[in-house]
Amino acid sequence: MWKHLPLWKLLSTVELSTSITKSKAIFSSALNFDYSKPHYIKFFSSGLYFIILFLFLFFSDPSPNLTFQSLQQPKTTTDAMALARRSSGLLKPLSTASSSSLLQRRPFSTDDTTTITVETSVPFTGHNCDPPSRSVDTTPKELMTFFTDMAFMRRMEIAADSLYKSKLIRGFCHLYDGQEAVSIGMEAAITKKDCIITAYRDHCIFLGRGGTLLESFAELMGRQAGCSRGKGGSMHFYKKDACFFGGHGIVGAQVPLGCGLAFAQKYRKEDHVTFTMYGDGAANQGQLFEALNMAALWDLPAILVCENNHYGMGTAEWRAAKSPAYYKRGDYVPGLKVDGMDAFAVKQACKFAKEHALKNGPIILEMDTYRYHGHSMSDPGSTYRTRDEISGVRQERDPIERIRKLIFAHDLATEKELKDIEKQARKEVDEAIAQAKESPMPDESELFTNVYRKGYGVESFGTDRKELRATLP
């Protein structure tokens, strides 16, 4: 197999030292060299090789077919693009193969739509229902989208985790940070028409709908910038335009709010979902089952995602639940166990569950995943579960670092090129915030806003009804 082997590869490989065994005879017999002499000549003879193959490296002609069977050509055009990378920008200057050149000479481009073909981590498992298949396909450029957007969520709730503790936000916050991966392969399997409600854990689900690092900054600090006006906070982001109907702060109280918004795609015949997500600790509350079951009796299209992070506040979700297999909870629903920390995973099964809830009606999908953080900025995450265990999961299951790892593996990019891609996410970031603290609180008439409906309960009646009070604006 090394006769097929460019030149140049040879030296760059763990068979260096079989190719150079190989190679000493060839020279040896031309050159009537004899490897059993003393050590000096052993030496003289070693460099001479090197020598020898190092101007004959140098005057080739360095093309894709620079073999020791350099009349065979590639079958294939993958082996015509594989030989072309090894041997694109072999002996050029050193100057010409920086780091700035290094995407021009992979087989892919970043622009590219040549399909990769991954696997999930672990199979699916599923409830009244086949699973769909371990395969899934992507594209160099989805590749680096997925690596992009989860750099910029992860910098987003650090950085979020550090004006909570200067009380540059107030209230309630609950980071994302671990769980990236859900939102990311979600969005890559759905449309912005596909509707999507989650409880109080949301800045990043804002995100991934296209909302904006100022938005988002600007509502955690109270500002009008915010995409709730700053009236929200934390726990209420919200982007109608995107379809994304909010941050919720009561504990499974958007699930029957997920399943009205299926109940009005079907009854307007659109050809959309409703992903409704909840977390492992609403999982018992008594109006998701209420919930499901109308939506299975009318067979609407809810998707119910259940963001098992396995601790609801501190208590573990074993503590918790009888029956902590939540993707079996739905009895004559179907359900789906996924890898909540594989994008590809999610991805696969947000595309499965929408094509069934379309056909079928509602279909439970569990994410098994872990969120980094603690359940609020006030529980430092470490009381109930040890620091081993977290650091546990994130060198073996970290979402990000799995991207990461498939990027090397396709030749993509670069360490550099990715580690200058975490730095522009601390930059826009950074930007991002300092755009924020700039932006105003809102107006005190702000709190009478948004209430009632457009021309509605603006006045203010004493009990008797007969004397005005107040006019609201």
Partner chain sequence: MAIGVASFNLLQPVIGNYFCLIDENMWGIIRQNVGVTGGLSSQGLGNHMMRLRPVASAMRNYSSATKEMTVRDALNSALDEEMAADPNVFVMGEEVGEYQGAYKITKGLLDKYGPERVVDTPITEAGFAGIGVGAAYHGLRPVIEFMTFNFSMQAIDHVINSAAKSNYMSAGQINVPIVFRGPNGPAAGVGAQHSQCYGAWYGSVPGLKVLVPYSSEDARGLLKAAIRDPDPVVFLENELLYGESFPVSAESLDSSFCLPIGKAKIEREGKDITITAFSKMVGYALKAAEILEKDGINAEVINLRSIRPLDRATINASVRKTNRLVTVEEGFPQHGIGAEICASVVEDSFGYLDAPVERIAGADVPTPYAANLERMAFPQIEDIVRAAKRACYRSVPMSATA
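Next, report the structure of the form predicted in complex with its partner chain; the form predicted alone has already been given.
Partners and other molecules omitted; one chain follows.
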């Protein structure tokens, strides 16, 4: 039994023995006790001491094996506040209506009813519009979903990094880690009938739209199970049934395309909007302003989302743009500057933008975000920025950490549970990679499929037309 006792318990046996000695002395003095005098208090107090020590030693739980359901002593609100204050100070749970739930705790994953109000890290800055409020309503379920989804996205991108280095992914691979909050926040504010179109940093947007890990990894590795059956690659993920229109390799081209999607939505009198995403590098493209002009002229429900990660490939924003206030670049088009590392700020901004776009036409959202990786896998990311900057952002502004702190602040899960979620993410990603590796490469006949939707039996040729010809169906 001794070896199961931790050190502090061993030390307390010293105390135990001294208390025994003490009590012995007290007992001996008890025999000669003069009951007419008030010495009995001393006797009882030392005995009480001994009893309490005894109870403490043998009934306390040495290992902090606090499962969610076994917690008997809920923490109070004041404790939560103290925790929040200890954290970066960015979290201010204004009120916990969940105080009622402190007494009966429900499992985190299904609690959709209690409202938690969260404040965004910084207030929104508006251009030609009144910015929305900083207070965002959410539920424990949404918070946990944010954490889980972002953990999956982060894990996927890190895994893609290793796959690229082991040459299973070829060509281009642009990673999104650091920017997950933009995708997550946006999805929380919209439906799958609202369209999203983005550039080449599209893996996580695809996941957010409902794509699976298997489809992602298989596409990256050029296999049949990929979302584009291996024919697109990293930059050309599509999911039309979820209104995700890619995945575009030409910087800036997706902006007029997105305005075209909005045009179609307006033409058909749908009550949906299009989110056209582009980076700070693309923000200087002429076709963006051409499309924005037309979108504003015709009141198209287009929301231009500038994911400003401050570097267009290797060029910092101040070296590329005379005015890096991208949310103001729309001039007559209203804009909103948003902390893109705060999923709730993104959610609030997208909700606001959707309402605005349906009534008044285009709006620009500038998401202030950051990418930990370089521009692509062939860019170490350190020739144009310092490692201190990268680690600084990771420490101060990481989107997943922010949600983690919120979860702790509102006591929705324990450290272990969150670690379990991350482990689960790792496991599922590894499984998806294994499955993707099993998937075969496209059949050679796929070289000639999908050139046209309707080929009229036209002939197409391989490199040596006397060797390889095919009829396009």
